[in-house]
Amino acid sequence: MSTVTDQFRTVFGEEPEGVWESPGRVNLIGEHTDYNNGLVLPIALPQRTYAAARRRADGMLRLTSTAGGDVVEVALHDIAPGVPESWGRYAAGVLWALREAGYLVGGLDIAIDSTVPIGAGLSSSAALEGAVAAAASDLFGLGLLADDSTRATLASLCQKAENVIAEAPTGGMDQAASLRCTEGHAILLDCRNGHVSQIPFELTRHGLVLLVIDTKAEHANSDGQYGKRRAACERAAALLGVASLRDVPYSHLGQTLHKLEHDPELFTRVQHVVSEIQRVRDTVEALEAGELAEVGLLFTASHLSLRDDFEVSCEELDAAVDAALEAGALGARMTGGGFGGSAIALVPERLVPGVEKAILASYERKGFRKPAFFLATPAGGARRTE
């Protein structure tokens, strides 16, 4: 926090009015289901993005980051799709979305610092949005951090910012995790109605940990592949005569797929989404019953579906999953949108060094960049820090 405050003082020559933080996230299971009105099960991470902020009276937004680069400046009335460029779109989009929704939001100076790995599929963009949104809510007296209901509103506006201004067609899971998660819990988020259930996620009493493997394979949601998957799901829903793929019952999956046999792409996309929604339900049931071995099997089944049916994995993700399983993980899967980013593994605590060693050896053999590891524990959502 001192780092982001120092950055603010250095660049803007004043003291910030406060510092706000918002977490990255790991999705335990439920990938590419959010924009299909399905179910997801993320946790918030201890890794955070920090925003030191101060109000301005001239309707300007100025942004600086400890990561370097020039100060981003834009008038609030000039914010539009793709404007400003680069990472500034995510922050500016939040103020745009608040203003579009009728909230009285003025100019800000904001300094950003983050411990959420960039490009790792751990939702660094939603962490940035959440930190800026939390700052704006407090500084302009909007009261949107008051309870889960108001936080749900703020999460929805952050999603709109990412979809419209940052032009990334993501679902709402990332923003919900950054703003609505609580310490020690995953959230079961129903993306059709926004309802959240807090699901205890306590691995230590089972002698287990959640190992995150940052593959260092570059991940991006705005490169077109994510949008193509979403468009395919929308085409399939229209063809099947349903509002979204959430409306296809798992018990009717075989009959549904029969209707899509003429289109192999839509066949596999629907097969993944409908089965993945069911895996979320099964994972929650297994967690509540303390059946962690079953959770591991569901993780692995999810990865295979994402690899083969949704085709969003990559060699680095597959290598991490395979090596983790061979070294004794109960289950492993890619997490996030795919095409790079991170994998997670459910690992007995005593086996963690061996699992990490196996993954490192696999990467070295294959000539991949050296991955990074950390243990994920479920943290709370966005808040004021100082």
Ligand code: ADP
The other form holds:
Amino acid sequence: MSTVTDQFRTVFGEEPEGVWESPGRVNLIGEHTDYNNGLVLPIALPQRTYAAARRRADGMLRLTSTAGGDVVEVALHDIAPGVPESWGRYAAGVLWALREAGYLVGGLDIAIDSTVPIGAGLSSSAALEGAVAAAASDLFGLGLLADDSTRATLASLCQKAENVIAEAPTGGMDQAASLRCTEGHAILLDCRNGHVSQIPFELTRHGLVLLVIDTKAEHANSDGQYGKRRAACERAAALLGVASLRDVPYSHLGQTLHKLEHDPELFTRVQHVVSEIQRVRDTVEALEAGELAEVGLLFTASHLSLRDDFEVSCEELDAAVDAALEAGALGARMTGGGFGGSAIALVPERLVPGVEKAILASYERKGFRKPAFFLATPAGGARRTE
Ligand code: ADP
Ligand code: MG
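The form predicted in complex with the named molecule, contrasted with the form predicted alone above:
Then the entire complex follows, led off by the chain already shown.
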């Protein structure tokens, strides 16, 4: 926090009016289901993005980040799809979306600092949006951090910012996690209606931890692949005569797939989405029953479905999952959009050093970049820091 205040003073030569924070997330299960109106189950991370901010009277937005780059400067009325260029559009988009929705929001100076790894599939983009949204809500007296329903409003405006101004066609999971999670819980988010249930997520009692493996892998054109998967899901829904793949009940999966036998691409995409939504339900049930071994099996089943049917994994993610399982993890899977980013593993605490060692050895053998590890605990959502 002091870093972000220092950055603010150095760049803008004044004191910020406050500092706000918003977390990154890992999704436990429910991948590529959000834009199919499905279910997802993320936790917010202790890793956060901080925004130190101060109001300006002239309708200008100025942004700086400790992650580097020049100061971004844009007039609020100039914010548009792709404007400003660069990372600043994630932040500017939030102010644009608030104004579009009729909230009275003026100019700001904002300094950003973050402990969320950027581009690691841990949602640094929504953390950035959430921190800016929290600052704007408090500084302009909008009261949008008050409760879960106002936070839901703020989350959907952040999603709009990312979709329209940052031009990234993502679903609503990341922003909901960043703004609506509470400490000690995962959120079961129903993307059809935005409804959230708080699901206790407690591993210590079971002698387990959630290990996050940041593969450091980035694959070119992963954005294009994301768009292609999304389009395939929309095509399948149209062909099946449903509004979204959420409307295909798991109990009808067999007969639905029968209708898609002529189209192997749509067949496998639908198989993943419909079974993945069911795995989210099963995971919640297993968590509530304290059956953590079952949760592990569901994680692994999710990974295989993403790898073989949805085809969004990559060698680095597969290697992390395989090595974790061989070294005694109860389950493991890629998390986030795929083609790089991070994997998670449900691991007995005493086996963590062995699992990390096995992954490092496998990566070295295969000539991959050295991955990073941390243990994830479920933290709370966006708030004022100081
Ligand atoms: P993820 O959300 O998984 O980390 P994205 O590609 O969705 O990956 O978002 C990463 C982008 O968000 C970065 O390329 C940058 O434009 C922006 N961003 C996120 N955090 C910061 C930060 N602290 N400072 C500047 N830009 C950031
Ligand atoms: Mg993102």
